[in-house]
Structure formats: C-alpha cells, structure tokens
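One chain comes next, on its own, written as structure tokens: the form predicted alone.
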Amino acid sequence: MRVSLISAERSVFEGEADSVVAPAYDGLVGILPRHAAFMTLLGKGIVRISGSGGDKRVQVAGGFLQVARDVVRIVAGSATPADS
C-alpha cells in the first residue's frame, strides 16, 4: 500500500509499506493492505511504518489519518523522527 506522511513543515515519508500503526485520538490503529476506507483524528504518539526496507518511526501530535483505495494519508500537526 502507498503511504504519505506530511506535517505543516515538510513531507516526512512517501513510499510503499506493508503495515502502519498510528496513535488515533482514542488508541492505536493498525492498517494493512486492502484496509477498508477509514478516517480518524490522530493523538500524540509514534507512527510506525513497516516495509521491506525496515521500520520508520515518527513522533506525531495531532492531525488525521485517512485510508482510501489502498493509500494511507497521514497529515500531522507536528512530526519529528522518533529515537529507535
């Protein structure tokens, strides 16, 4: 599935992934390929994007996540690299 993670300052990640785990406002949400259409507000926490190239971890606060047609769009109020 295609994943796009952007913040107000810049594009943080753009590419293919096997799974995404993100902090929704009311708990963690996991997204796999062919997920049903979905939209949620983001809370504060770490987004983990997993793919063949390894995991990318990004600390986010606020924003939203949308899944539509095997594309995950994450628009974060703030996004910074998370310590591994």
Second form
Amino acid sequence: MRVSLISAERSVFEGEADSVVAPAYDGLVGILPRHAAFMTLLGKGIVRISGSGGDKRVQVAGGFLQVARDVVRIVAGSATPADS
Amino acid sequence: MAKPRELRRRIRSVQNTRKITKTMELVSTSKLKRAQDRVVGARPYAQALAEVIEELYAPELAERFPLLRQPGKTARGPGVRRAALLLITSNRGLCGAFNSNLIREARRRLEEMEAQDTRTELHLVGKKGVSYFKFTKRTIASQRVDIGDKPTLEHAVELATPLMERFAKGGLDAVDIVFAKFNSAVSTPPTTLRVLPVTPPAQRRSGGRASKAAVNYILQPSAEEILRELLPLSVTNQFYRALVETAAAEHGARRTAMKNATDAGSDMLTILQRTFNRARQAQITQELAEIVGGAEALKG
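Could you present the same protein in the form predicted in complex with the partner chain, rather than the form predicted alone shown above?
Below is the entire complex, every chain and molecule, led by the chain shown above.
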C-alpha cells in the first residue's frame, strides 16, 4: 500500500509499505494493506512505517491519519525523524 | 569634454557598484531556490488538509464551530464591525517596488474596510511595513521584525493563535492577510486573503457531497471532533503559507531588482568607457600637436 507522511513544512515520507503503526489520539493504531476506509486524529508519538527496505520512525504530534483505497495519508502537525 | 582622470574615477566606482549588485543577485538566486523549495514543500500539507475538511464538512455542523462564524449572522449589525489586517513585508530593502506594492495593497484594503465602517486594527510583520506605518502615525496593534526570510511553523502559530482566539470569542469579525503571492519568481502580486472566518468548503465547490459519498470512512472520534482539531490547523497553515510565499517573493523581487541594476551598470560602463577613450585620444592628439608646433617654432 502507498504511504505518505506529510508535515506542514515538507513531505517526510512517500512510498510503499507493508504496515504502519501510528499513535492515534487514544492509543496506537496499526494499518495493514486493504484496511477499511478510516480516519482518525493523531496524538503525540512515533509513527513506524515498515516496508521491504526496513523501518522508518518519525516523531509526530497532532494532525490526522486517513486510509482510503489502500492509500495511507498521515498529515502531521509536526514531524521530526526519530532514532530507531 | 570631461577630464580623463575624472572619467576613470567614475568608471571605477560604477564597476564596484556593479560588482556588489551582481553578487547580491547571485545571493538572492540561491536563497530564492531554497525559499521556493519551502513553498513547494508546504503545498501537499495544505492540499491534504483542505481535502479532508471538505470531506468532513456538513452545513449542519457549521454553527458549532466558532471559526466558521460568518459576520452578519451573529453580529448585531450587518457586516463586519471589527477586523484585523496582518501585513507581511520584508525586513530588508533593495528589492525594487516589492514592499511599496505590499503597503499600497494594505492601504487600499484598509480604506475599503473603513469605508464600510469596519474598525480595523493593523498587525505588522517586517521592518519595512513597520517603519512606513510609524511614519504615517497609524496605530499599530502588534508588530514583529524577528521573522526574517526563514519563517517556521512556530512563527505562524505565534501569529495565528491570538487572532484565532479573539475571533472565536467574538472580539473580531474578520481577519485578513496581505502578503505577496508567489506565482513564480517574476510574478509576485500583492494579495489579500481572508483567513477568518473560514470559508465553508460547500461555498467553494458544490461537488463536496458527491466525493463524500464515494468513501465511507470509519471516523474516530466523530467528524465534529476531527473538524474541531483540523480547522485551527488549516488556519495556521494559511498564515504559514503567507509567510513562506512572501519570503520567496522577496528574494525573487530582489533578484530582479539587482539584475536590472547590474544591467544598467553595464550600459553606463560602456558609455563611460567610450567617452574616456575619446578623451584620452583627444589629449594625446593635442599633446602631439603641441610638440610638433614647438619643434617647428625652434627651427625658426
């Protein structure tokens, strides 16, 4: 599935992934391919995007996550790369 | 005819000035590139926010969001009674008519609003705007000159939050931003954008309903809660984009201004150099004539 992680200043990640774990406002959510259309608010925490090339971890705060037609879009109020 | 020595001095001075303007042009070009990247980088975020707000927005929800409050509906009199205008200018000059264009647009907007009996307060970003409105002795509600040419999201938050709070409480009926829209490096028209109240998406496009039906989202929490979070983000983002676009436009304007100055300097040099050569030749001819004349006289 396609994943894009966008912050107000730039596009942080764009590409294919096998799974995404994101901090929603009330706890972690995991997204696998073919997830139902879904939208939630983000809290503070680390987004983990796992794909064939390994994991990518990004610290986010605020914003939202949207899944539609196998496309995951994470729009973060702020995003900084986190050390893995 | 001017003396060769004077001409040589002028040539040197024009050459030095041209060296400076040429360098400033190069500096602006590289800064413009980076500023332009920031403008482009900010686009997907704004687009994503706008799309989602459009998908979630329903006219029934509008009354529950203070940021969507339209003037005239809740205010006692019709229309906007108190408004704020945020003018973004640059801190530095030497960029042609860039700042004066922005100031002119702001003044036009102020006059327009005052003609409609709107009490308008003025918020300023950038030294050029501040010094102009200080000179005209207009009351300035707030001013800041520390943003420079690399605006960050925090700057936008600091500018937007107090205005949003006052708007939500009813202290303001409208907020406008005057900034330089960055169409391209050479097209940066001063633009007025009404950021508050937020224009409901339904007014912009009638197709909002159709796209909403296409994807049936599981929403967590409710659409209302999500909108409550996203509307302020979207407003802040508009402030951020205004800052970023103005910064990029400033470099574009400076590059153009400096290029014109360099070209004008080159033209001037050509003429000066030609005049100098002619003056030098005339002097040599005259000296020769004097020597020949002297020798003739000695022969007797």
